[in-house]
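Quick heads-up: it's one chain on its own, the form predicted alone, in structure tokens.
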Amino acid sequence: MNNVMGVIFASDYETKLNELTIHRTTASLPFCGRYRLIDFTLSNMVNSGITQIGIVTRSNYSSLMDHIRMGRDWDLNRKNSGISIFPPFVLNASREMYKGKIEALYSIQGFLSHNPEEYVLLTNSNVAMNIDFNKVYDAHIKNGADVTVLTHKACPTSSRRMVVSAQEDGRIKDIYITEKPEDETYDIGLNIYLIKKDLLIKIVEKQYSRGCFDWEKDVLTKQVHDLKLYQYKIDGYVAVVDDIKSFYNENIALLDNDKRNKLFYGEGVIYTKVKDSVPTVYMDNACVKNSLVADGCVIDGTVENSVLFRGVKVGKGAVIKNSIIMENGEVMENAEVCYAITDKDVTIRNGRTISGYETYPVVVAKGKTV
């Protein structure tokens, strides 16, 4: 896919994912142990031969920087492509975040322009799945479609989910965005989008000369009768995370072998940033059960349908249930976590008990100790 060139969007849903993303973009999202949100739609990419790539970055992307560093773990430190990073300042002189997608693409229209892949692939970063992008290009052709949406069978389970209803051939015929979340199953959008270069830059410098900044409800839900949009279905896993309770629900599905396979093993390999680790060490007094353990932990507790990411210490008598227990955490001896998300560097003391529900986890912001 040399013809086309893809777009990240690093910043979106951070006030519905309150503490997690107090110092970090959705991009950099911890994920299964030992990934980054973001790693999923790089790895797609590249498998897909897509190696011009930009990231728009909004806020508290000091972190997606470190990790991602030259793209070296993706193959992308090349001389003639590779990754641009983008702040949000590239346009104004008044230091003015963007709003919207319509702005961040009017900044970086020098990025687009100067490019010579004639297709743009636009993604948020929120997105966990396995895909070859080839396919939806391959239908996106074939359709002669102006913008095609990739979308999946899914509740929306959440405000600001795009629900999509197509005709027989794919054909979109309408579009609405969720303003509560509903319990009915529909085609959901993933705010992923293949579209033509030129015609791309021709919808953004429109819509930035009327004012309108948000790409989804400006351009998609008001041209569905003017453009030729299609949808392409993903049947396979996708983790959609835009908020407290669907970071918990993903993380803890994957617990599930055959759902990890699909994530992990489907078109492509899943790429990350490489730590050197040693091996978990499991003492004498260890019992793990159903749960995904990252290298370099130390466990000497119970740990239950659990995620822990590298670096975690679990103290003798300490128990940890249902949680997730991000990178260098501590929990020490005879605490227990039960139904909790602990972001990097957080520490338990003895004794101490933080519990949760499962529809309501509790969230210790990073650096904490309690």
Given for the second form:
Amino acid sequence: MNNVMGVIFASDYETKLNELTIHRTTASLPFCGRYRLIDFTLSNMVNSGITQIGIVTRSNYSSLMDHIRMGRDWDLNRKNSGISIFPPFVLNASREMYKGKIEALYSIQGFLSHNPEEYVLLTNSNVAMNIDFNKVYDAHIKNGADVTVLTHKACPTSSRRMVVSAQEDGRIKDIYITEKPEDETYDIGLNIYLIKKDLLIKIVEKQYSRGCFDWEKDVLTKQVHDLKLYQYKIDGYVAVVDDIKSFYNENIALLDNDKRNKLFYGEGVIYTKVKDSVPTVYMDNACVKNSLVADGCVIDGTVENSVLFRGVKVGKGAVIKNSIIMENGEVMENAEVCYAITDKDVTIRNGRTISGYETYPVVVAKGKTV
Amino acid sequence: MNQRKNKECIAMLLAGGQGTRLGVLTRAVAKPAVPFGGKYRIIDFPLSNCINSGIDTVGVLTQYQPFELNQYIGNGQPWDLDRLSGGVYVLPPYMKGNAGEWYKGTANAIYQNIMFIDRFNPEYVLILSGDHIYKMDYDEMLDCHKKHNADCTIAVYDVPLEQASRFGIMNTNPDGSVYEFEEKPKHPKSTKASMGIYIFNWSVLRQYLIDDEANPDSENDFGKNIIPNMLRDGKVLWAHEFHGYWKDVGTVSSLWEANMDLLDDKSGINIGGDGGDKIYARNSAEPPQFIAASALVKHAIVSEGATVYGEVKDSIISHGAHVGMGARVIGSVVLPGAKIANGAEVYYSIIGENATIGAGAVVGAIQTAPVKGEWQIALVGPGAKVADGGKVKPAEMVE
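Given the form predicted alone, corresponding form predicted together with its partner chain:
What follows is the whole complex; the chain from before opens it.
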């Protein structure tokens, strides 16, 4: 797919990830023990032959730069193409950060037009899945679409989800943005679009000059009849992370063998930054059940239904249940952690107890000591 | 290629050994490519030691079953050895003029690559072998070499007296200089065993290699020819004592022991590298390990991509390996991608890469002590299959 370039929006202001994105972009949010969310988008692109990738950041992007570096871990350190990171920019006139995707795209017109690819894959970075974009491209060409909108079946569990309804042949008849959570299942947009580059540039210029900055609201929902919008359904495993609850649920959901196999052993290999951690050591008092454990951990306590990231230490007599412990977390002797998300470098001292609820996991912010 | 700056010291890693004593493990791969410790291969140790010691130019001499090793080394990126000047080079034997020949011995292998070394015009050459597990700062050894104005410095390791007759032994003066080298002496005078790690002044070694090649009776070996010749000529040879963990993993029993040492705090092997001595490896890009609700994992090392549903104790489970429901793995080393089916029992064994142990099969037996210094380790070769309900006896080898 040398004919498609990728544009990834690293910060996604629709999300409500609170504490977890104070220090980082949504793209660099840790996921499933050793990954960051953007790994899935990058790996899918690379596995589909998309190697010209621009990443548009908005704020707090140092963790993202540190993670991606030259893109070598995704085989994107190329002479031709590779990764270009666009730091947040301030337009001379406005003195404020870009207001929406339209303005962001307007500012990277040079990147879009100077590269030879004819199509652009636009994507947010809060979705974990394993798909082949070649199939999306083939469908796009076959349908003669202006924009192909990737969707999956789900309930709009929070507001501002994009509900899509299409005809039998996939042509989209209606798009609207939800106002409140609903229990019914719809085809929900994944914020991933394939579009011809010339058309994209034309739309962006026109919208920008009219002061319209929201790609979804100002373009897709308003021009649903003028543009040939086609739906592309993703039937397999899809995890969308856009609030604390979905972050917790989607991590824990990967304890399921079937889901894990679909995500990691599906269309292609999922790559991430290599850290050369040693394998995990289980000591004499270790008792680990139904958990995902990354390398570099040392475990001498009890761990159940949990996800441990790289380099986590679990002391003797410590108990971790239904929790997500991020990189280099330390749960010391006889401490208890239940229904919690502890960010990187969190220490839970001897005998302390941290407990949330299944419906409301407690979050311990990065670097804190309890 | 124009080297703008000469290298002070480059390393030559002898990786051509067949490793016959490792049996089926090295039937299709060179010994340095044999997996170790859950996510490493033996060659990761000398390569990581090089980069951690500031040596950025390494020639890897291969000739036996080189494909897997070549692929593993690649451009050297996992060890930070992808350099504009220097880096890692795989050096197989090649045709010269009308002639070409295999590497006849350790010294001949270096002799055949004189032109390679000359391109970097180094002051010193470090000779390494690819069959030991250890972490060493070669820079310290180089300092020792320079301090004593030696022509050759040999790393030595203090072995128990009763084992000394199995090694090449350096007999030294009280100041540390070497006066005699004895290969596997019946009555050892010292317990300083050569670790097969040498630093030579390149100009000196270069001449000895040329002279040695001209001698038709020579076995072209460092231990048997080069070192004794240098001693005879009164060159300055120094023994550099190494006190860390070091193990020759040339046999199935010693390979198993070295893996088990990872589980023993007292063994002194510490592969984690907090002090800038990390061991690097090519990454296999697998998800975190999954320990199921039915699993029982104690006193064990488990790596990424492994899935454990059964019991694992005193064992190393490598990346991508699988231990089925009701299976027991005790005192064993399960290499990458191996599958232990439901209800299988594996005791004191090494299970090769991508091997399959059928449901209910029993491999090996629990042991309390080695027999004549050798553990009776059952060995299932790479890709081999043990049928459902099959039996593999201790010390048996399955292809």
